[in-house]
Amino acid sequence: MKKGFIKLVACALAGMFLLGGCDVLPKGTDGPYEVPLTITADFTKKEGKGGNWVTYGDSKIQLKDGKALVTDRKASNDGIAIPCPDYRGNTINASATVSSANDSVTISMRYDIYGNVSYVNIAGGATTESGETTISGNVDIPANAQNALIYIEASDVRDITVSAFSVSVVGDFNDLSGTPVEELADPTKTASLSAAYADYFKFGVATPTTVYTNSNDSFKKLVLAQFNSVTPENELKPENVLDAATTKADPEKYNECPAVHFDAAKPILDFCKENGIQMRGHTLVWYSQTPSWLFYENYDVNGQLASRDLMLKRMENYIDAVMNWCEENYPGVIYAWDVVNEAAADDGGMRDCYWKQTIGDDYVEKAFEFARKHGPSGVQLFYNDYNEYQTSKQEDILKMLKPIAEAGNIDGMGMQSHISSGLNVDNYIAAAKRYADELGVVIHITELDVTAPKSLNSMYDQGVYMKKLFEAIIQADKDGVPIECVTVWGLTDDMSWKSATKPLLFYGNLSPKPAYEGVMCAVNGGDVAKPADYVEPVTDTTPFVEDYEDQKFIGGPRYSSVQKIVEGGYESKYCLENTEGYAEYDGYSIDVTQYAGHVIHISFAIKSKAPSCKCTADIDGVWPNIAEVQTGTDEWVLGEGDFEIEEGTASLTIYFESTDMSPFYLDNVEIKAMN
């Protein structure tokens, strides 16, 4: 998944600015210091002159009329940032008002963690060049994080105009300024995952390059102790391999063959070569983290898109250059390549992207044709995607890949597996078997992370689910499903792109989690140990009622949605407004775990300009609709439906969504047990 390799313009992240307009002195100087609870970018002041903002990555910032224009962005993650180094261990809200010709704009977070660098998306949404969009979201900053900053990036390298940008502490401020980070656990004291699973499949991990350049070698030791396959998180993605400066300096010379370099990937490749660890190459052709200039004549985004013939030549030459440079310089290290990543659209068919626009619907076939033609002998070629276990998406992926399989140009299906403990294990295994059977390929689980449930015993419940999941994977392997590798997407929770959801096997201090224990119990037997503070779940059938007249709401955002109380309620003054997000399923979410073992009845009033709105149970791979109502006018519509929650469910939420991302308004929500 996403986060690009950062070329952060050097700046002092702590103590450099007077933050949030507080007339106190920065830390490290004489005088009192008080951490402000809000930091607001002041675009009337230049960088380093008290404006509370810094240039992020390789871009330029122009200030005009109280706004910041971010131009000359060389990569999609180049932008503008607010440093907030004193906010570690807190929940923060980040908000920005932007306009841009990019399809979407995202607020993200970067921080250092024991010498490594991690990135987390906070919030985002579609935007237009002519109209301003406000994006807002909350995120937890790990207690062990250093030098945290919040930055604005976009889906492409076009300009971004920022008229407002702020970061605020949510709730009570937790001041950790005098608290050292945790000591790291000894990574050599934990039994090896790769050794335990040696009879079944490789056990891999995705890591950033900082793990191998880090003066703290504990993270390298953890990799060596636990894993026998490595995937670079970002360093072999096109954005980090394409040499923009060289290519664009002489577009005629590089017209058919863009220049490449491997500065970002070399530390990981060196580590794998020196330690005899094999690598999955990720990824050659992808719609994201591939700069738009690659697709234009003369590499000029202000010109015309390149022709099909030219883009086929560029694609072939790029694939040839990357695969063979790696093989010539690191022979035998890369045993598999994700040739194409995420070509299937979430709403059906093929994803619209520059590759499709310039080459056509057969760009995936051509990529695999070129990879087979130029790839080193014995290197496996994979297609890789997320939500790959969904029935509808399976159909699209299989339709796209069958001609490639018939041509003998694909060896494997990469199931990313960014999942939650709500995913039905049987359905997941059935998807893996179907890909193997219908395409005649092997299976790699390539980016596994499992969102911890928001339950009373979150870490324990996650561990129990991991045992169940890996028992099923082991059994599938025994039954002949050719699962050859399982890779977790990150070393520790604090290093994860989904750090707030605690999705991995090790805590931030490198100690093993119950999730790790569950994985080991699956292969060795036994059960995940209940913690000393285990809380017995208690069913509470008290009805849930929200009418928003107290201007409060108990639920919260699903993904990047934003909720607020506004006037204009159904039968009274106030209602809940849901806006923003990347997709229709970014809506308003309510926890209904307390009703486990009961049938619940849900009733509500809703209005939206979307053709319809839904209430859906948040169950991975299924997402059953509880109620759907026809909207599309400014009139309130009533909806209701029933849903049975299985006994023993550790965590379940429902959510409201509109079918086309239009804002919706919700009122008079009632949830009650029927039995």
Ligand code: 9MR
Second form
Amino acid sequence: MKKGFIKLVACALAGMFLLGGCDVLPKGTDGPYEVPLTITADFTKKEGKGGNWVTYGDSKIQLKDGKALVTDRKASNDGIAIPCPDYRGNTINASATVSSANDSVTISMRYDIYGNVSYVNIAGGATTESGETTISGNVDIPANAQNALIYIEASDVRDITVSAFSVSVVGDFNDLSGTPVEELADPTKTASLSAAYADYFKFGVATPTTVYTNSNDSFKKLVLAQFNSVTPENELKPENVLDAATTKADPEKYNECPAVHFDAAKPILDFCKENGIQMRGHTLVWYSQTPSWLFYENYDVNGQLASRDLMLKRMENYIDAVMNWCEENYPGVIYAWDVVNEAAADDGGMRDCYWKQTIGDDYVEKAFEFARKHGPSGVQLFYNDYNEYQTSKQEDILKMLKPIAEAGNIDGMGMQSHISSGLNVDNYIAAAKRYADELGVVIHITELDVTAPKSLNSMYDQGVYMKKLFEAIIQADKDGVPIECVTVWGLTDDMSWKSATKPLLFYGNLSPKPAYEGVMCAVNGGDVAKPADYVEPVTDTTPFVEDYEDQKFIGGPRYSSVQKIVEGGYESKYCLENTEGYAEYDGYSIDVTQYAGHVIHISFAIKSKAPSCKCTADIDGVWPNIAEVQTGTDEWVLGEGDFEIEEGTASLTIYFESTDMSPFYLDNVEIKAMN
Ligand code: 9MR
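So the form predicted alone is up there; where is the form predicted in complex with this ligand?
Let's see the whole complex now, leading with the same chain.
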């Protein structure tokens, strides 16, 4: 179907379009017209004159030599955009070639669904002022998304030069133009999660302001019916709280005490106050969504970074101002603050960031000290992070937080829990228990979303996993692990920051998903109902055998590795060559879901210059070794191992890797069920 142009019915959307007109649609057309499957920004044409681009936010755009120079950016998300309202319900690829003095540039998507605005990061890349960087990535636009546009933003407010920018449909075009958005389900008809969990913990949700400012009040009603804790998804982050205009207009006056305002958060705070719902404040000190000007002398990013002393004053005054403004204006509404967010690095130790660069490694300790000193009494102070259940990151977090706990300056550990249904529930609970035991703090699960498995009955399988997960959380709570709140990171799948993975409890039209049912079954008993279109999974114990003599392979790359059949097999002509990964854990991956409920035996021949090679099960958060063999001699080595795949596993792969990224060669891979 994706051939050239698709005929569409005329421009119903053009009239609705909010952001300065859509050049893509032919002017003056009131009959059928053609919509291109690629939209390319033309920087020889001014805005509104057929160049397919619009200004995004407060920036100014100058056109020069076929490029767009994006200047006067007040916030990191001020940039330039390509509107693509007709692409809803499609996967699109967005690509941009940019240069910038900002550390990094990101392509993001904005859309609204029933009046709620969502933002999704599509792709990012490090940038320099002198050289060009091309960034590209794919994203699914939800079927009900209105006014979708793709925009370029950057880590701070410096200029961005864009020399190319385009958006294209990937795969077959799904024509939803002229199709009305789905009707919303009645939000008051679904039993309440927070009521069902009243004996255990608060049940919370993260939402954007638009849920409360929207003329469509269904979303607000769903929040009211279901949840008793709310987290503003973005509205209390420094980029929304710091008052850039006021602070920068008089840098001398505000030198030690940046000005703040709460315009973005007020509607959510009002809602919580009026309805007696409590709020988690998110977040005071973070490396991200914090404008870089905060860290410079005179708030000028072209000058010098501010000194430790000055940044300590700014941090202390900011924490004091924000916590106390909220308490004074909305007494008792905020019961917990994420004082510091994501200070641990993904690859060990502390994350490098402006806070660390200006203040030093003790910035986390200082933030908690200030929050304790100035925070209203009774408001709980949390550290919040992701991948927090992974052993090595947990070690780093515990090391960082122990002195803070000893000083009595922290009350809670926020386990974000952006997980997938591959995560081993026991390991997750063990991590929660360890934080509570070793730090003497309470636990909030702060940002739960669970990537649905790519299985035949994906939504049902996700529901079954949710039941298992929440049964374990309830049991841990009963066993004394102080879990006091579980917050899901978004109201509906369509509103999620990773909507393509369908990670939440409600569908876009507000009807409950099997995931919701799983959560309810965990507390009320019963099983997730199989949907009418349920497909019985086949457990097929036929052995998997690959000797590559037919020059074919069934598995595929894990992340960015490349597979090729080459000559020189183990006692045979051909084998599989694996090259070009970006990390040692890129490798060759084989789906073993069909053996769910069995112990499998894996045997293989492998050859590599790496000191060792491994065969590992790919479970989110833990990667159990099935077999490790010493290589390095460039001779074939035989390996084998057993692995038990839990019954009901919805999706599982195993993968082979070399432990130092050297190419490796694989032959005679055999997997068979042992029971
Ligand atoms: O859900 C938030 C999304 O709307 C923002 O674009 C994004 C920007 O970083 O932040 C998302 O929320 C993050 C949260 O504040 C901290 N943990 C990770 C969350 C998902 O990225």
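Positions refer to the first chain, counted from 1. Rigid core (definition): largest C-alpha set, two forms, superposition within 1.5 Å. Quick caveat, the model's predicted, so the values are computed rather than measured.
- Between-form comparison between the two forms gives a rotation of 30° for the smaller rigid part, taken against the larger part from C-alpha superpositions.
- In the core-aligned comparison between the two forms, the Cα atom of residue 614 sits 8.7 Å away from its counterpart.
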